[in-house]
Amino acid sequence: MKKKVTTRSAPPARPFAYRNRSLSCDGASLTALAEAHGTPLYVYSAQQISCRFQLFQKAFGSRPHTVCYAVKANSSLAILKLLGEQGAGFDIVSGGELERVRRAHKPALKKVVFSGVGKQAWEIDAALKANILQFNVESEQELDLLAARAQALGIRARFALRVNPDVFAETHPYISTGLSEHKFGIAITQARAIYRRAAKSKWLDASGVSVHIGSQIRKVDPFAAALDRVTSLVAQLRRDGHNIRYIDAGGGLGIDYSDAPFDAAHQVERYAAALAKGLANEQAHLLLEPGRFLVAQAGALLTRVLVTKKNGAKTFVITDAAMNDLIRPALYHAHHEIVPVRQPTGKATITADIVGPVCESGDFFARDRAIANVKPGDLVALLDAGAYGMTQASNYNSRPRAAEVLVDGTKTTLIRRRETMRDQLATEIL
């Protein structure tokens, strides 16, 4: 397990720790949760999520800002409600996510920014009627559609162009978004002309400029470089007569998925300093879109070992969770620490592939990983699974999606029941 970070008043990097040789989430026993709700089971710490949110509030407290949590990271209604009640706004990428915000915490609709490259007319209409804060527009055709829908509804639309600063960020190519070769955004060199054209429509209000260069970025210098380019553009736009009030810095701040010490407070402070450097003397209201950083390390996927087997020299640990529950390892070759729920008494380990029962060779959580010598029936936890776990889950192999539990101290709440076959078949017609 990772050592607890004790510098300043930072919370531990993870809320999962052994108590009486059994893994707990804050004050809740994972063994007891598995007995009550079955496995696979997602378990989240409300305290950890709140602490991470407050790190952002503190680090950016000296300037006007809104933390707009990226809903795509984890869209559970209970987590959205938790953050909304603490003052968070939300970054959405679909009409479905807009409805989730409405259901979870309706007052937060006025602090919603709508991102994404393929917004449909019905989604734009719903967001206009909800009076969201801002549309982050990613193409000229989208801007034309936004103007048309705003005129049809008689509602003026606040928008920011998501500009592409062509800044390289060291991350997985699937989650890098800031280069000219990517599908996201508009070339920053074209932005002034597009803003000028938008000014001709009385239904469009150029309220800001947006940028987002990728996800799981550990170095902060790329954020500074991107905002430096955005700040220069904002100065030009103001000289052109546009009333730019918001700069959306996007999200993308990464975490450490390994078992190395990780000081979250220090990372947020470094991030805030980098953004301040890029902004220089710019005083626009800053919009921030953290997702993974708030929820990833607050969550774990709890699963039970079904069988262990050998094929030649290879050892396999087969669990009741699979790639349909957590696809990150298969999709990104992402690393998740895997620990037994019952703390081992010795140091003996085995080297094995930890896999699921789905009929794909790509259904794995780890390959050639040294782990405790677990047996059938044992519980193991895949850590740092609070982001892009349940939101990317599927019914592949007609498997039901997992249940979810939110832990707040010693209080545990089932926030999503386990899916049934009746749920899966409800939309099909025979």
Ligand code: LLP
Second form
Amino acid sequence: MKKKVTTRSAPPARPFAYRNRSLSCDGASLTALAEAHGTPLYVYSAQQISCRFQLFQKAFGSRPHTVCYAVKANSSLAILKLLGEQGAGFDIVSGGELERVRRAHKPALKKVVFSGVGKQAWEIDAALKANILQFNVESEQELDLLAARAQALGIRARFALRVNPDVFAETHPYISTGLSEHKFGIAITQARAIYRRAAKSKWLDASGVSVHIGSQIRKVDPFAAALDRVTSLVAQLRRDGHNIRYIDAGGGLGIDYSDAPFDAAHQVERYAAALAKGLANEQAHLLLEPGRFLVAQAGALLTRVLVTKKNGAKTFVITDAAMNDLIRPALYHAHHEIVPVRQPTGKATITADIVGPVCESGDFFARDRAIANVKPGDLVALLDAGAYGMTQASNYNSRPRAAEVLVDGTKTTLIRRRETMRDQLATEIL
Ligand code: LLP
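Condition change, the form predicted on its own to the form predicted in complex with the ligand:
Starting with the chain above, the whole complex follows.
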């Protein structure tokens, strides 16, 4: 009798795997994509993004909720469209991101939440006219501006105060936001008085309370602690007579950038359980703002080795991608796995700095990293680059921004062409 295999294994954390000794994205050859579109090239798996979104839908399925994908993580229109068509809402932080949502999937405008500490009148106007779901207000001055613009346009504004719960989330200091020392939100202790004052304006509708404690947070307890404080505030606000319908728990759920096994489904379940704990019996409609978790591992930055060289004891691998394409290692000392596209036959490695051609020493992807003995002309992939990669790209050193390809099943689509010199010079006046 055949033995039944019952081991439950998590689906791979990344869509990138070797096929016939060559790295592929859901079966699409990265070598072929590099030949067709050039490098540096961002490659994303649509399947992986959908899969991550569905993990959220499932984990929060038992309560009314909307997943408002944080556009800043990856704002390419094709990716917004993909998520919008599956029912996602969006968390935006600028008039520019609002316009992207409008172009990508207009019906999702009604599921937009607008965060950010420095919203301008024109951005507020555009969002009011688009009838977005909610403004997440970060200061009293902003609330006054919102009331004034709502009155001027004759459109009532739904708002949540983004409260700062003073909760410590263990992450990089640049992306931690939930402590009173940070610029974000309004001290939770002041919130009640501000809601009371807002209730005097007929142009303001206190629809919710929001919180966001930071990004790349791996432990789920801080989320529970923050929501616990928000839930107590909501109960108090209801007693004060405010009709609070939404609790926005923000984003921030982290991924594993290392090559250790990572069970994304389990991570979302733990996160959902932590939020449920914080919410206790609270039944408000839950808004979630994941960014990184949905898109980071779906993407890789594909780059070609230009030069390898030795300076003293150090070996350098110089690629055609640079810090202007992916700034995370330079800015946060972030770790990205770097793998050769041609699968190495042996285990031999070199220890090298993998760097770009930009003229500063901060332009590195990895330092003293063991990597296969790559040669000029070889392709390598920087993994987990789907979030905060392209959106943080720049033209530093007058380098054109990369192209992007979306792999969807057996279909591969160029979703952004490579920038040209003409594009770069278009706004300049001589
Ligand atoms: N909601 C708000 C209000 C946010 O400020 C952010 C991220 C998110 C949601 C989404 O957070 P996520 O789920 O992606 O962690 N550039 C940095 C990350 C900056 C995050 C800024 N805010 C990086 O590359 O690590």
